[in-house]
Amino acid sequence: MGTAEETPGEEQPWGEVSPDAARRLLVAAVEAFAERGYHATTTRDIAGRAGMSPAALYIHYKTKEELLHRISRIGHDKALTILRTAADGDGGPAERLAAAVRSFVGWHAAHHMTARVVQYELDALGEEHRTEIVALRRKSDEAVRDIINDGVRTGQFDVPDVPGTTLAVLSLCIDVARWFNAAGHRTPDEVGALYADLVLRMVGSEPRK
C-alpha cells in the first residue's frame, strides 16, 4: 500500500503505523523493496524517498530488517484476517471458499506492491522474525484447508489431496501480486471473481451461474 497503490477514497495507507514519520518511512520502504529488492535497498534509499535524513530512520527503526519485519507482520496479519473471516462466514464450503479466494486475490491485486514484499522477502528476515511469520502463514494455510476439508466431508468437493490442493490454491492467489497491473484491463474485484471461479472448478464444485 505504498503511494503508488493508493486509490481515490481509500484509507490512508498503513494508517495503523504511528507517528506519521514512521508511517512515511514504512511506505517508502515498501516502494523501495518492491522496486529494488530488500538486499539492494539501503537505508539511505528509504530515507530519501520519505524526504528524511538517514539518521531520522534510526529514530523509528533500529535496522532495515526491523522495517521489513513490521511490513511483513502487518501484511500477514491482514491476510490471516481475510481468510479467517471467510472461513468463519455464512454459507456452505463452496460459498466460503469462493469468498476467501475472492477477498485474498483482491487484496493481493489492489496492494500488489505491498504483497510482493510481504510474500517474497521472507528469507531476508532474521531467524526469530522469520519463525514468527512462518507461524502466521501456517494459520492462513489452516484456514483454507479447513474449508476444503469441510467440502470434502460434505461431499461438495472432490479433492484427493487436501494439503496439496490447499498449497495450490494459496499459491495461485499469491502469485497475482507478481503480475497484476493497475493499468490493465481487469480490476482487483474482477480478478478475484475469476480466481474464485477457477478454484471452485479445481475442487470439483461447479461455480454458480
Second form
There are 2 protein chains.
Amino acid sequence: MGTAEETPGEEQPWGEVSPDAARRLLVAAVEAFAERGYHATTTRDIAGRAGMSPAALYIHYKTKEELLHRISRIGHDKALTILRTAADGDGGPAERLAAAVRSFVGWHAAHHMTARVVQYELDALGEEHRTEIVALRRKSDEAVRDIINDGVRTGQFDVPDVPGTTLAVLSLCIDVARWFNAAGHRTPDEVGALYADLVLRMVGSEPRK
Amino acid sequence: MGTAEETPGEEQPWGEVSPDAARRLLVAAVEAFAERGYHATTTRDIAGRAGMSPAALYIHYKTKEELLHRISRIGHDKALTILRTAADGDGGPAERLAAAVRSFVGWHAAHHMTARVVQYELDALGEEHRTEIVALRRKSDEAVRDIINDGVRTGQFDVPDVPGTTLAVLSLCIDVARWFNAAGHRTPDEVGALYADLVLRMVGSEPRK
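Moving on from the form predicted alone, kindly provide the form predicted in complex with a further copy of the same chain as a structure.
Okay, now the whole complex, with that chain kicking things off.
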C-alpha cells in the first residue's frame, strides 16, 4: 500500500496522477467536495483552489463528473488492493481478518476527506461510472467474505450470517471516515487495533489472543 | 418512540412540527438536503418542492440553517430518547444493549434519508446550534456507555476499552443510514436483530442466547 496509509492525518499524495497540474486539480476537488459537497462545487471553484484558470482545468478534465470518477476510481482501487492483499496474505483466517481491518481502518482514518468523497458521492457518478465502481465494491466485499468463509470452514470462526457480518465489518471500517476527524485523540493505528479486536469478536474467533 | 420506527422505508411524519406548512417545508428540506447536499440547496428549491413560494417559506423559517437545525434537533432528540429508553429499561445489560441497538438501527434504516442529513451535515450548523447538537450527541454516547459499564460491573461483559467500544457500537448503527437503501433485501428489523447479536459479541456478552 505504500506509505500513504502510514501517514496519519495527511491526504494521499495521488502519486499515480500526472502531470502535476492534473494532480493539483484532483487534490483541490477532493477538498472542495469534502467541504461543500459535489453538487455545491463548480469546476471554477476547483480551478481557483488549485490556482488555475477554468480553461486550464478543461485541458485535464472535461467535466466535474470526470474528476469525481477519477477520485472514486483511485479510492476504490486502493480499498480493493488493501483488502485483497490481506485476504491473500499469509497466516490463518483470524490474522488475515485482523490485517484487513487494521489497514482498511487505517486508510479511512488517515484519508478521511478522500474517503468521505469516495463513500458519500456515489450517487453523483454517471450511470456507466457507477456500474464500474459498484463492481469494484463487490470485489472488496468478496475479499472480506473469503476470509470469513475460510474461518468458518476451519472452525475458527462462528458466523451464522456470513453476508450480513461481511457487510457489518466493512460498514464499521468505512464509518471511521465520518467520525475520525472529530475524535482526534486516537491515532489511525490505535483505531485499527481496537477495531481488529472487535471484529474478531464479531466472528466468534477462538481462541482470542 | 411512536410508530415512525416501525414503518420501514417511510420517512418520519414529523408530527411534532406544526402548522402543516412548516411540516411540509421540513419534509421538502430533508429530501433536498439528502439528494443534493445542504450547500447545493437553496431556500427557493425547498419552497418549490413544498409547492410554496419563497415568501411563504420565510414566514416559518428565517434561514436555510434554521431548517437544518430544526431537522438535526428533532433527529438528535429522537436518537437520544431511543437510547435513553433502552438504557433505563428493564432487564440485564445484555437485553438493554440489544434493545438499544435494535431500535437505533431501526430508526437509521427506516429514516435513512433524515439520518443522513442529521449525521453528515453537522458542519453546516451555525456555531451555537452545533454546540447544542454536540451536547445531545454526548448524552447519546453516555446512554450506551452506561449500559456497557453496567455489564462490565456485573461481569457479564468483557470490554477492555469502554469508550472505544461505545464509539464503535454507535458508529456501526449510524452507518446503516449510508448503505441501507442500496442493500434493500433486509428489513430494518432484520438488520436490527443481526446487529444486536454482533454487538453482544463485541462486548463479550456471556452467556450468548
